[in-house]
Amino acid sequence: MFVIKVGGSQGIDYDAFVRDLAQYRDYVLVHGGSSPLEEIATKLGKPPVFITSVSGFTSRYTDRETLEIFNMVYAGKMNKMLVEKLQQVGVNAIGLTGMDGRILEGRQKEALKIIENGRKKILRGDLSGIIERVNTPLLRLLLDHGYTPVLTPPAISYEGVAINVDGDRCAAQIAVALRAERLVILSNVPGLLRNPQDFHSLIERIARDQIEEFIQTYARGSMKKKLLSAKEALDGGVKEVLLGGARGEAPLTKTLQGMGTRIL
């Protein structure tokens, strides 16, 4: 048993990668959608905002209307262009958010705490949460009945709102209430690198307590939130976490095989 979370940035061959996935069986797949997010919304005039959190991490900003917009472009454009796809190669998936059967549940947040030009501030009306619960029995219902879950954010808050949640932390938290043995990153890049610009920099293995220093020292951006995730999985008991590219043929396969970054 595995989790898989596949990203949404620009670069990533969605076709290669579903017919890898193909070949495996019991799973759970977590996708993004963050660069067809991104061009969308700035098309329909209301570009996003990325906020930076006191502690380093970078998210974006999602008012009401923000989140309209996510659900379209990742519940519908991503979601079902990856279950079509899965369907194409015998794959019978089924496609949800976690608000769907309260999959993923937590609490939203009342307010962040964020740096802006320099200065701390605290800042209200985001729709984001932390997840809390797993409906494990719902997944597991799905799993042994032969359906693949396809699964993205939101979540549901208790009070019944949609809330954004970070999609690596949310296969995290999936792969502990599974029990799953390895959780699988595939982004744009092969891995966690010492130089974002050269793929050749990659970083082969990382130890559990090497994780807090490697995100202060060389993860950028989203990569700081994979490791994070990392973190999260295995001290949730998930034996192992690998960090891979979805840019060429084969993609879960060679990172399987040890081609990406491994946390253990």
Given for the second form:
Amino acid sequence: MFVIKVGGSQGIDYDAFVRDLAQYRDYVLVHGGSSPLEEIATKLGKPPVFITSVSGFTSRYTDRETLEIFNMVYAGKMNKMLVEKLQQVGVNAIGLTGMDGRILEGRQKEALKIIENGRKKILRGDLSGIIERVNTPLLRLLLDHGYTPVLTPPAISYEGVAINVDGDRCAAQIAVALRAERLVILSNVPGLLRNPQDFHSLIERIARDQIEEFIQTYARGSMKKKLLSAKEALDGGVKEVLLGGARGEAPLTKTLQGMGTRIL
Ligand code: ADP
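For comparison with the form predicted on its own, produce the structure of the form predicted in complex with adenosine-5'-diphosphate.
Complete assembly follows, chain above in first position.
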């Protein structure tokens, strides 16, 4: 059993990814959609706004309108694109958001402590949150009947409000809840790089107790969240987390064979 997250940044070859995935069984797929979201939201006159927390993590500011556009792109365009491609290669995929059947449940963040122009500030009204519960029986029910869950944020709050959550962290939580052996996170880079501009500067192996140090030293932007997710997964009992690239043929197989960054 494994959980695989595929990102949504430019350069990912979804056809090659799905062809490769078709050879595997017993997994849950989580996906992103950041690049199409940025493109479509900008066309709609609502470009994404990013905020930086006091602890240095970047995330999208999600008001109601942003959340609706987010749903259009993640749950509409990206989720159904992957379901369609998987169906074409014989995988009985079923696409759901974390809201459906309360698959991903959590609490809305009341107020965010952010840094804006070098100053600390409290931000309210952000529809984002933290996942605290995974509806494991529902995922098991689907898997046991031969369906492959294809999942995307948003999650749902205890009050029934959609909350945006980070895709990598969703995947980590799901991996923990399903007691998956592995979590694989594929993006448009081959793994954690010493220099993000140089694909040859791959860091092949990270021990669990080095994660913090690697977050501080090498990871920028959303790569920080991938390492944080890896830490959460390992702390929750997942045996290894693999970060790999999805630009070419057989991205999952190559990553499982050790072509990316292995965290254990
Ligand atoms: P996804 O959309 O797949 O979740 P992102 O595109 O948000 O993923 O995250 C991957 C990005 O992280 C890369 O495209 C890269 O620009 C950036 N990044 C920052 N620091 C690093 C690093 N040290 N190594 C690799 N990528 C990094």
